[in-house]
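For reference, the chain that follows is the form predicted alone, supplied as structure tokens.
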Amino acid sequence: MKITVEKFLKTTTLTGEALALAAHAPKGKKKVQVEGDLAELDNQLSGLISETIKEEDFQFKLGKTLVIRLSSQNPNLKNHKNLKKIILVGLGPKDKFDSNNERKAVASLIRVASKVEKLAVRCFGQAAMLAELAILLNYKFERYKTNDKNNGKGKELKELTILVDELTGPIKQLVKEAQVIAESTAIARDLVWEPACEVTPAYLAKQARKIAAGKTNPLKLKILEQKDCEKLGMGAYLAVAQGSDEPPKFIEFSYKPTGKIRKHIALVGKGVTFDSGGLSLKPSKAMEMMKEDMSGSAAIMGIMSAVARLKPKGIQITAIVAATENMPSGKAYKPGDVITAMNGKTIEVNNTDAEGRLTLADAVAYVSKKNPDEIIDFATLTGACMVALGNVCAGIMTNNQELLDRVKTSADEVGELMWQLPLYEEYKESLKSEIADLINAGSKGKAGAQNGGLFVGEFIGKQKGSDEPIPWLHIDIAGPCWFDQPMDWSPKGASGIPVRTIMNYLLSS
């Protein structure tokens, strides 16, 4: 989509058949006053728009839009010859207005604008939402349908033109880097909505690399066979995908700034590619959406393709994905086994569906030793999490308070959804086990979510010259990693979670 920012000015031309304006909510039962911009395009249209307003009792509540058609000539449109509609929105009560109604009243004319291809909005709020949530909510998956008479491509939004006050500096670097981390989340929503014969262990591998391709490309990518992982030891991954005749591949990017770094920051998401629950088979429902149990990795992907164009300043960031299969074979890992993570640590295996957490395991206990300031891993890792938030919200724990409500401010500005769950000393009881050092799954569907944390942040490692382990924060995504209705800042199907909180949260780093 084209995106541009321009400065408002009474005598600039639009070329586009939408112009959308905004207007907020009278207090009690006053009468809408047709003011402003407003007033001076419903003076040329000899009062059209105070006229339909009337007709249609519109009251420019939060959400509501009006689209008005204009007739195919108006002679009194100097600057906008091509206009064909004017969308009004509305705004609330202006001492209500935030950030969240901000993105509510953009989405509703996101939405209603879908089919026009160029389109105008005089702006009213932050230009950057404009532009990120045009491409967010524009977005579809539509490979692999056939263009027939029933699926003919019809109209949709091509160009966006953002008209400010002032257009400064700081404005066209915000609106880039929305459109940068839009396009990124769209990557992510591409491989969660590909079918899992699509989107192997080698194909996000494949996908890796042309992420870290190019000469001035600032990513570095190594990716581990499965020889390389058993030299380093990493039982815990390796027992899950030695069920799968598909080779597991562990993907490892790296990026330095120029400059000062002032932080280094890992990223850990889960790469299970698709998910049969191993010997401990899933019914066949539950194991219809388990394509999208790799959605850890494609958070991972559109970050990384985010941070080669934007090139945080001072920030080291080190991403990984174990990726892998979970299938049942003669050669799957079984329940009863004990197997050894990287870290030494012994696990016994009681149920080869609570895989996740072995390959993240290996993967945080693989990334400690790197030595990072804090460690943030994404997961699609329990169906409890999603018992205790639905799947609008993900669930968010922590060995440490001050980076998780970092983050959290980060995901509530963006819009993401999280909401903290403890991770009590009282809950390492369902951990232990007879004869090794965990047990995988052992919660028995009591606070599941936190098992599965508790369990990853067993593998987390120290900090450097010190007792005390890396910050970490555990994201579990496994509800909102695939919409069951349309949200403000998403489509139905896959959201691309968490790759617009991380990206906020490492700019603001």
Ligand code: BES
Given for the second form:
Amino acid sequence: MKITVEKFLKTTTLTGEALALAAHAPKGKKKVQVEGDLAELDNQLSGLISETIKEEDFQFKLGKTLVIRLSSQNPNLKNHKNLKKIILVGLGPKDKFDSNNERKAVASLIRVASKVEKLAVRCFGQAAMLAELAILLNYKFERYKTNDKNNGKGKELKELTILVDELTGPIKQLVKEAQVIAESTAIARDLVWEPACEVTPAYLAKQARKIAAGKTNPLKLKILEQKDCEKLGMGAYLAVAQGSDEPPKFIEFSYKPTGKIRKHIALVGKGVTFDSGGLSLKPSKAMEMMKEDMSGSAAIMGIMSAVARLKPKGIQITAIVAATENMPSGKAYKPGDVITAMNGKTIEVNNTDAEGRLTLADAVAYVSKKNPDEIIDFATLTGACMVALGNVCAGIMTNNQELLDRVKTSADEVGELMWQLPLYEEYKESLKSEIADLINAGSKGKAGAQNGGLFVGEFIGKQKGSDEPIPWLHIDIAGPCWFDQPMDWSPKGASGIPVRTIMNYLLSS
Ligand code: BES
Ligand code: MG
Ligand code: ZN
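To test you: the structure above is the form predicted alone. What is the structure of the form predicted in complex with the ligand?
And the full complex, kicking off with our chain again.
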């Protein structure tokens, strides 16, 4: 999508078919006033806008839109020859207008304008939010549709012009960032939509190579094969992989900024490209969507492609995906097996379907050795998290409240819903095994999301020269990796969570 930002002038010439203008709802029982730019345009149109507002009793309530069609030739609109529609957008009461309400208003505008090829918007808040949502909400995955695919013929939003009061450097930069982040979210979504017959661990490795390619690319990439992982003692990750015919791929991106490094952040994404449950086989209904079990790794790919393009200052990033399938077979790991993770801890496997935490165990143990200042993992880890928080919200868990609060703020700012679940010491009782150091699915259906979180936490290393663990945040995205309903920032289907939260966090760290 082509997105441009221009300074709005009374003499601005619009080339597009539609112009969107927004206004707040009047206070109390007051009547709607047509003011400012709207009044100007209303004059040129001999009162068409104010008349339509009256006729339709349009109140500028939050997220309501009104499309006014213009007669083909209006001599007074000589500046805007192709203009066919004016779209009015309600912002609701001014005193209640916050970032979330702004997102709702922008979303309804973008949705009503989805078939306008060239849209101009008189900016009413953050230009970056307009740019971001224009891309995020017009996302489609049509690769496998042979009939009703657009094939470039159907009308869709192709060009967005944002008309701002003052065209400043920071606005241009924010719009560029928003565009890159939205395009990177689409990379994550594509990978989640794509079926598991296509997206194998090898496919993820190939995708990683693409993202790190090019002479001037600031990313370094290392891919560990099964043999390399054996040498490192990754017995937990490899146990999951051993039932599959697809070889595992352990993917490691690293990024170092030019100039001073303030902080080293490690990211880990769950990359189970298909989760059948293994020998603890899932029932068919529960297996249907298990291509989505690599959503964490999809987010890593999106984030690192955004990092490559935006080159954030001051932070070093290490990003890990321990990619594998979880399959039943004659070679598969079995309930009752005892395995040893890279940090030496032994694990009794009572359920081969609690595989994500095993792959993460070795991934976080591995990255801990690089002494990062903090570790953030995102994983479609538990159905229990969906039971607790529903489909729209991620569960966040931590050993460091400050880290959680900072990431939660970043999530709130971009509208990704996340809610904290506690990791009480008392829950740790359910990690205990009779035969080994830990058991992988011991909570017997109680506090399942926290049990998964606590298990991963056992593999977080210590801070250098201290007995304290590295600050760590766990984001369980089993619910919101896939939306069953359209959201303010996403159509139905793969969401690309938490690319936007993490990018917001990285760019403000
Ligand atoms: N990948 C699943 C979790 C999941 C469920 C993700 C639904 C997305 C949608 C995970 O590997 C799993 O199977 N977890 C088990 C854990 C249990 C055996 C302790 C679960 O949630 O049932
Ligand atoms: Mg599973
Ligand atoms: Zn899984």
